[in-house]
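A single chain comes next, written as structure tokens; it is the form predicted alone.
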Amino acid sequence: MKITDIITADRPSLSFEVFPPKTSDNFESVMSAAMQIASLNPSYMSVTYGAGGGTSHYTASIASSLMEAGVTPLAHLSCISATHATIRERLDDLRARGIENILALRGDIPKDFSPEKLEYHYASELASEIRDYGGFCIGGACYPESHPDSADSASDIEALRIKVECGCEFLTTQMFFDNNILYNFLWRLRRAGIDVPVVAGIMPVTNAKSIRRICSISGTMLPQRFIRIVERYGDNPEAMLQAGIAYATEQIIDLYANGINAVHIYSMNRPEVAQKIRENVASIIA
């Protein structure tokens, strides 16, 4: 099933993300977590793609297993360290497995970045290639607070417009912790004529140290009331888990109430987090 059909349906959607292991030693534990999350009957599940494509075979394998379990998979695919030949191989593999949905990403720029040696520079180039290959529903990423590499908000919106013109049929946001930021971002998208569906990405924060690191990389702003939660409960793992899930649930309910029907949870391979979120909104998305 295509993601666009899922996220544009009248019923609110709730999806989850899993990420492959860095080494084969952890594959079974990650697969177990993915299957536990799949048992929650999510609208779909995305599977991330390791830096440099190092875990690409795990991405396809997990996505295939999710499909066998009856869950629609969304396979991530990044291009910054890839060649046109390797991207073609990935697309051939995904098609052979029956996977229909791809999230087209640039990926993190390698430390030894040398522009003249790269065959891809932007996610829009990858989206265009996937579109020309045919047969896939293509998604793209977006940043409500602008991509860290964008010069300003206007250039960021322009880059998204190009990405959509190159084949992206829907967008999934980076995490945000203030829904008003998303609402303003959506207004700017529509004003620019970008009318593809947008999936709101929510991260339940269960670890204070990790969220500070992630936010420093992504440029995500932490509202003062959220900072107070982290400061108050960050040193108490059980309390931080409960508070983080409660905060995320509040965000999700507000999004649904304001007509944002597609919500994606960055569940960090934690079935217990996914299950609690699912339970908290069960009647709302029924």
Second form
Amino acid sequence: MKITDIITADRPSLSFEVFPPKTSDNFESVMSAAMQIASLNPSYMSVTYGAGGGTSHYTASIASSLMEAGVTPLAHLSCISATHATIRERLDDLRARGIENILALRGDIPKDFSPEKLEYHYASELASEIRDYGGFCIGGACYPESHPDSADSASDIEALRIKVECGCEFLTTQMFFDNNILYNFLWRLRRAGIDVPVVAGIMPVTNAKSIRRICSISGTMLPQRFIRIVERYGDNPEAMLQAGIAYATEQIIDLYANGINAVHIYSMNRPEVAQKIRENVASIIA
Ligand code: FAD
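Output block for the form predicted together with ligand FAD, input the form predicted alone:
To see the whole picture, the full complex is given below, headed by that same chain.
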């Protein structure tokens, strides 16, 4: 099934992300976590893509297993470290497996990169290549607080407009902790004529140590209300888990109540987190 059909349906959608292991040693535990999340009957599941390295093929194999388990997969694919030949191989593989949905990404620029050797510069180039290849529903990433590489939000929105013109049929947001930031972003998108469906990405924060670092890298703002929670419960893993899930649940209910029908959870391969969130909104999405 195409992601656009799922997220534009009348009922709210709730989907989850998993990421493949960095080494083959952890493959079984990641697969087990993915299958446990799949058993929660999500609207779809995305599988991230580790650019380069020897494990990028895991994305397709996890996505295939999800499909066998009856869940629509969204396979991420990034291009910054790729060649046109390797992208073609990935597309052939995804097509052979019957995977219909791809999130087309640039990926983070590698530290040791030499610009003249890059075959891709932006996700929009990958999106248009996938569109020309044919047969896939294509999504892209977007950033309610702007991508950290962008000079300003106007140029970021202009780049998004190009990405949509190049074939992205839906967008998934970077995490955000203040829903007003998303509502404002959506208004600016619509004003720029970008009218594809937008899936709201929500990260339940369960680990206080990593969140400040993640936010500073991604340019995501932590609201005072959230900082207080981290300060108060950050040293108590059980309390932080409960508070992080409660905060994310509140965000999700507010999004649905305001007509944002598609919510994607960055579940960090934690089935217990995915399950709690699913339970907390069970009647809302029924
Ligand atoms: P782009 O859309 O290419 O944007 C990158 C920068 O270039 C932005 O500043 C943009 O404004 C600018 N830009 C874009 N197009 C143009 C243009 N035509 N002209 C001028 N400027 C332009 N990373 C992974 O490695 N694997 C994953 O699986 C993965 N999944 C992700 C899922 C989501 C939902 C999100 C939000 C991010 C994900 N990332 C992933 C991280 C992502 O790869 C990084 O944020 C990366 O730095 C940017 O990727 P992008 O596809 O948004 O790039």
